[in-house]
Amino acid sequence: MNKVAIVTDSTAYLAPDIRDQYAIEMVPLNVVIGEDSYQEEIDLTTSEFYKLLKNTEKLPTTSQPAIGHFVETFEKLKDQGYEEIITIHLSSKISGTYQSAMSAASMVEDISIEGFDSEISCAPQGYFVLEAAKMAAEGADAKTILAHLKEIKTTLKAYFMVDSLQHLHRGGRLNAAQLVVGNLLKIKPILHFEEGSIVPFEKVRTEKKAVARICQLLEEDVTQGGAYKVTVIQANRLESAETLAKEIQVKFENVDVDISHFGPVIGTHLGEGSLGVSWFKLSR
C-alpha cells in the first residue's frame, strides 16, 4: 500500500470515483441554507445546491469542517498503516479549513501529518491533491510530493468572473457604491487569486470580453512552450463551459482541457452564472 495518506476537503470538487480510484479522503464544508445545514457533496450536491439557491432569499452560509472530523481522519488513517498523510486544503485566507486540520494534526501522535495551503480553491486545489495522490500511488514519500507541488504553484494560474456582483456585494467583497456602479456599467470583473486572497484583475464591460481576456492570459503562458493542463470551472452553466473548452482545445495543440464546477461553498461566494478557467505546466 502506499505509505503516503492524501486528505482534501470538499472544495476541490474531485469526483467521487477519482478519489476512490487514488484513496483520497476528503473531509467536507458545510453549507447552511435557512434553517437547514448541509456538508457539502455528501449532504447536498451541485445540481440540489443551485435550485435550492434560487428559491431562498437569504444568501447560505458556509462554515469551515469541525477540528474533530480531522482527526478521525487521520487516526483512521493511521490505524491502516500510512506512514505519512498530506492534507490539501483551499486557501487559509478565504477558510479556517487549513488551520483547523493543522490544528488537528498536532493533536494525533505517532504519525507525520504536513498541510498544504493551496491558496486557491475548486479545480486549481484539485490539480495539487490528484498530483499528490498520483505520486503517493507511485511510492514517493512527503517530501518529494510537497516539492513538486510547490513547483506546480509557480505556473498556476485561474482566472474567473462573476455573472453577478450581487453575491459578492452581500458577501462583502463589493460596497455599496461599487454594486451599484457596477450595474449601471455592466461590469464583468475579472477576479483572480492573490497571495491566497480573491481580488479584481480587471474590469470589463461584457461578459464576451471577460472571456477574450482570460483566453489571451492563456495564450500568453501556453504559447511559451511545454503541456499544460486547463479546466473550465462553471457555476451551472455547462453548455457555456463546454463552447469554451472545445475552442480552447481546437487552439492550442498542447493543451489538456476538461471541465469541472464551482460547488455550493464557492458557489454561494460567487453566485450562480460564475464561469473561470484555470491552467499549470505540466512536469511529470
Ligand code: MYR
The other form holds:
Amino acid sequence: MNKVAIVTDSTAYLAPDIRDQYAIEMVPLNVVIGEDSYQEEIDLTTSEFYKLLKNTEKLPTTSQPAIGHFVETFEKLKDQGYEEIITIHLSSKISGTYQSAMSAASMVEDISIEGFDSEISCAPQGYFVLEAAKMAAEGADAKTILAHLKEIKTTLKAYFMVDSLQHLHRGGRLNAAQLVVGNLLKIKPILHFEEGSIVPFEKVRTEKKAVARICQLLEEDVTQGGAYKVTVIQANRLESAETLAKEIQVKFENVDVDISHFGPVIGTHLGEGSLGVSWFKLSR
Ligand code: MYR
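What about the form predicted in complex with this ligand, after the form predicted on its own?
Below is the whole assembly, all chains and molecules, this chain first.
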C-alpha cells in the first residue's frame, strides 16, 4: 500500500475510473439550483447540470465543502494506515475550499497533512493530482511529491474564454473594472490566472482570434523541446473541443492531448459555452 494518500476536490474533474485506479480521494463542492442542493460529481453529473441550467430561471450558486467532510476523509485515510496525506485544491483566491481543508487538517491528529494550493482549477488542478498519485503509487514520500508539484507549476499554462463576463462578475471572481473594460469594448478577453486570481490576459474581439492566439502561445512552449500534456476544456460544447484537440494533436508531435470539462461548480461561474486550453511539460 502507498504511504501517501492523495486528496483533492471535485473541481479537478477527474473521471471516477481514474480516481479509483490511482486511489485518489475526492471531496465534492456543492451547487444549488433552485431549491435543490447537489454535491457535484456525486449526485449531479455535468451533463445533468447543463440540462437543468436550461430550465432554471434563477442562476445557480456554489459553495465549498464543509470542514467536517474533510475531517472524515482525513480520519478515514489515517485509519486505513496511510502515513502522510497531501490535499490538493482549487486556487485559494477563488474558493474557501483550501482553507476548509487546512482547518480540517489542524483538527486531525497523528498524521502529517500537507496542503497544496494549485492556484488554478479544473484539468490543470488534475495534472497536479494525477502526478502526485502516480508518484505515491511508486512509493515517493510527501516531500518528494510536493517538490515535483512545485516544478510543474513553472511550466503550467491555462487560458480560457467565456461567452459573457457577467457570470464571473456575479460570483465575485472578476472585479468590476475588468468587467467594464470587457463590456465597453465588446471584447472577449482571453483569461488566465495570475498568482491564483483570474485576470484578463489579452483583449481579443472574436473567439476565432482568441483560439488562434492560445495555439500560438502553446506553440511557443512546445517548440522549445520536451513532451507536453495538453487539455482542451469545454462547458457543454464537446464538438468544438474535439475539433480543437484534433488540430493540436496533428500540428504538434510532442504533445498528448485530451479533453476535459468545466463541471457544475466551475460552469456556474464561467457559463455555458466556455472553452479553455491548458498544458504542462512532462518532466518525470
Ligand atoms: C466555491 O463556491 O467555493 C467555488 C468557487 C469557484 C469559482 C470558479 C471561478 C472560475 C474558475 C475558472 C477555472 C479555469 C481553469 C482553466
